[in-house]
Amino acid sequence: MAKNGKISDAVIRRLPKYYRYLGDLLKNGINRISSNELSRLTGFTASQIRQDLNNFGGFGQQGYGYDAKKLREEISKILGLDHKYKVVIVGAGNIGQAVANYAGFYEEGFEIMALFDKNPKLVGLRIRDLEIMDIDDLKEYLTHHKIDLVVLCTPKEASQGIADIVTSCGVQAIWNFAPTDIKVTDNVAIENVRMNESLYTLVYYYNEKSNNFNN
């Protein structure tokens, strides 16, 4: 863990980063990396890099670099990738079906226990042999069973009464595909994914670039 107290954000947004690339290395056969080569492949300096994972202990060898396997396990635990998690998913729509059929989601450890919709034309359909169940019913099933992070993927004007609910029963973590902000308790971790907002950054860039090609 940290070693020297609370660790910025921007560090810990970078961490899956370096997880990912870690394990891209491993499966190339590639086990050892120096900064200077995680840079090129991150896009992070190598000076970044290091300060990066300085903060829980550095991991790298002088003249040695990085044992990729070691980091990459190392990086697994401050990021808690080492436990397993139970997971719903409210809102079986596009998105719901697209993140419960994700194989990465399995992968790392995340098992989806249920799925909850309340239109009746997709209640009772089965997702990787699980049924989708009646929103009516989400409150009573959180009350019996222990559940780690909710996937929100409901529309807007559902998504703060069902955040309520969740968290009512417990849940203190949720992955947040609503197109809106949530308002939860200081105990409650969440995620805001905002597909619409990493759009119009790219859309940005693309005008940037195509304005510069054309200047």
The other form holds:
Protein chains: 2
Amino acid sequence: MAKNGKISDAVIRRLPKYYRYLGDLLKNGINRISSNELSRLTGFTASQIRQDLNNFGGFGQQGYGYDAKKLREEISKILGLDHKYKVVIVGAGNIGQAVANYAGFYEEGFEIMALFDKNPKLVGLRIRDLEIMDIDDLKEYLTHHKIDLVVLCTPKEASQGIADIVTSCGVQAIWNFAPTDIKVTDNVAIENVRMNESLYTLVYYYNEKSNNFNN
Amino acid sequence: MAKNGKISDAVIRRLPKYYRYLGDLLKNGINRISSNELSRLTGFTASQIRQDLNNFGGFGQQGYGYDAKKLREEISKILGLDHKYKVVIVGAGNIGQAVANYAGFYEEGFEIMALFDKNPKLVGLRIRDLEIMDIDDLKEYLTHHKIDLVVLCTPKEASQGIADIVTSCGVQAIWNFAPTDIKVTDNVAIENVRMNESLYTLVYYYNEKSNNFNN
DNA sequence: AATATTTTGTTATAAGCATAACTGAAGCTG
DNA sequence: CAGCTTCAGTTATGCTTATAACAAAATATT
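Next up, can you give the form predicted together with the DNA of this protein, since the form predicted alone came first?
Once more the chain from above appears, this time first in line as the rest of the complex follows.
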């Protein structure tokens, strides 16, 4: 752990993977798991796994391992997946609709309350049970509904403006799919999904491997 | 740089961001940029930026800075964005369609050649200029077309199987949107877009910040 | 033209992170 | 139930990555 006592970002980003594999194990009826076995599954070293989990307390037992169900619940609590979250999607284009339609989020407690878009051709259209609303009504909506999380799927030119609006209405978490950097105050959590950067990185490694073949 | 002479992943993943901001600068008619100014824009330290760029050669000039156009071209070459790539999307559901419809990829040289899906209701449907093809014809298609990159947007149960098929047909790059770990041989580049993990991480930080408020 | 300033390239230092090693507790075996 | 094995928790080590410092080169200034 860092000297300031804060858990490092790298650790936090490994937790969802543990969470996923523990879920898989439970589905297969396996309830006992060692750091060694988890290492084999996740690709992280057993040492790292033990250290990661120990940041939050001793969830395991020497000579036995970890109880998969208990451990998964603990990680769930750490991440906050034991709560429900009210979500609004802004930008109901391709990505916005894809997020809205992704059933997996519902299962984990993310409830999509509304979708907004600027495009009159989209406004009024129904996605799942929700009618896409006019973005001009976003501020009004947010002042009357306590929303935890806004998914930002707007074109990059509009993103900062929307972010300003939603944070001014008290929203404290933004999941940003726009390929731009959003500035928010320190009390707002923001997480970027940078598909462009991901793709470019892939291409780099693709070429690196292809070049090897030509040597 | 690491001892083995290989550029570290962290460096590679910063390059797209430099690339993006350099593009923005050029759009605004700015052609001279210092590491200090780039630092202000990207949030990375000037020191890190200089070190990153120096991994690939001295693109700047002391006392002057970097020529934005030249530097952007260099990064383009490093990442391989100066080439064109033929892309096939497997899984034409929400995410597959979103990727297909995202115009930005075309601009950067990624040409979507075909879409495949298993669902008979989707097969035959047109996305942009492309008719969604039956997944049973995927192997046949790949044996007759040289494809650089496959975008995997299938349900997680199907993903490994599809990955096996496409790699056996010589595809050496997979952009995986399925929330599962795909095993590929060492000559295949794989990049995962883990939306679940991104969302869970966001929720962790959201709660961390909210808790602070209650103290 | 001489000097001060800017700014990179590069080296040195420090911080962060991951791996390895160790200790002791619990489970397993004969 | 004694000894052996397993395995988590924890400490120590090593490596990687980021930051800071510095020297040299080019630019800008007077």
